[in-house]
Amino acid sequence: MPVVTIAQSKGGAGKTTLALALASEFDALGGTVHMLDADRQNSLMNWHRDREASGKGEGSRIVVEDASQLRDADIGNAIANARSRAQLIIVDSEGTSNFKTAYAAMDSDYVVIPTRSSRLDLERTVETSDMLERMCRGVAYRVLITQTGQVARSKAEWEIDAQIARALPTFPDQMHTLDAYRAMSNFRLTLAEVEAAGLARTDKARRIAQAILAQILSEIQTGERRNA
């Protein structure tokens, strides 16, 4: 089953939000998702535990496992076990540079590097890309620009976006700062549940998540056919 690791050595780039958005849309398609929370902040685990405690997770096809306390080298075994439990595995790595992220990437089919349009994020993104090129050859990856405004953006932000696109494989879609993404975390819901509850407009948020998910799965399938 496909394994997607979300990796970024700088915190605050929106890793957990991206993980939840992708899981939400795969769940909406009727698929099962096993998420490994390898970040010691445990944002995914807290989301999952709160859902379970409130009954919101009843019947959900999304399961979250705490992988934050595993030894670095043991993340591979956790990924292998998860492959037999769900149709999609998502690893939310820690927002620091560490070997657990590298080991997770090695055992993944795809890596997404979320980044904001800032010079510091760009530097950390290049570091993460270099790590993948050195240690995880053959694993497909793309950079996703996150937390962007839908309309008003500065000239500096556009220039950084252009630099990223010139230097690294980048998703054509950007993950804007939208109320629907905040509602997932605030109310412990999936995007479909946010929509059903009428807590925020979700059309744009879901279209973005669907496009990113579709591109990831398509590129994984293309790679599998190429290596067959």
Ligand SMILES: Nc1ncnc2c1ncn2[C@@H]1O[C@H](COP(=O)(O)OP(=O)(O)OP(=O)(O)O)[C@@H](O)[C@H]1O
Given for the second form:
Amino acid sequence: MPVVTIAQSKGGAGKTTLALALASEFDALGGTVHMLDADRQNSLMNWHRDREASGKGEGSRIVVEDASQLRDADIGNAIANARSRAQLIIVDSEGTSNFKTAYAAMDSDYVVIPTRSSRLDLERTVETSDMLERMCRGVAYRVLITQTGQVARSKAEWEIDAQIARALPTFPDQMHTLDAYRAMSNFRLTLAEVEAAGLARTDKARRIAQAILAQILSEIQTGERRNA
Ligand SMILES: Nc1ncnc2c1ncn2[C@@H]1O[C@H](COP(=O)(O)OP(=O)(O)OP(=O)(O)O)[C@@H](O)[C@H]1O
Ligand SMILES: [Mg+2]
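If the one shown is the form predicted on its own, what is the structure of the form predicted in complex with the named molecule?
What follows is the entire complex, opening with the chain shown before.
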């Protein structure tokens, strides 16, 4: 089943938030999700452990496996095993450049590079895409601009966005800064659970996550048809 790796060597770009948002919406469609936490910070593992400990997410089809302690070259085996366990596999990687992320990307069907609209993030985005071009030829990827305001964009941000879109394949949607996204990690919930608990408005957050998920799945399918 398809494997999507979230890669960005800059910390705090929104990798884990994106991983959770995509998993949330796939789960909401009734699909099973196997997440591999390849980050030694273990943000996803902690999210999952707390959920299990507090009895949250009963009936949720999201499983998280700790891949942070594996040897770099063993992530490929973990991915291969996960492929038979769920309908979507999501790998969350560390905010540093490392071989484990490169190996995970190599064995993925798709890579998303989340980035904020800042010069510092942009530099690391180019570094991450260079790594993909050199080491993971043939793996489709796109940059996702994250943590943007919903309305006003500064001229500097707008110019950085335009620069990214000119240089690299970029999602038409941006992942705005929204309370609903923050609530997923704060309350250890999926977006649908945040909505059900009335903790934040989730309509916009869910629409964006659904659009990104749909684009990823459709591009994976198109790629498979091309290679068939
Ligand atoms: N779209 C968003 N809306 C609101 N808050 C966000 C959004 N994206 C990220 N955040 C917040 O920003 C912080 C960093 O995000 P996150 O942990 O997802 O980044 P990361 O790339 O996984 O970081 P690291 O490299 O440390 O793993 C978190 O507190 C998260 O809740
Ligand atoms: Mg993270």
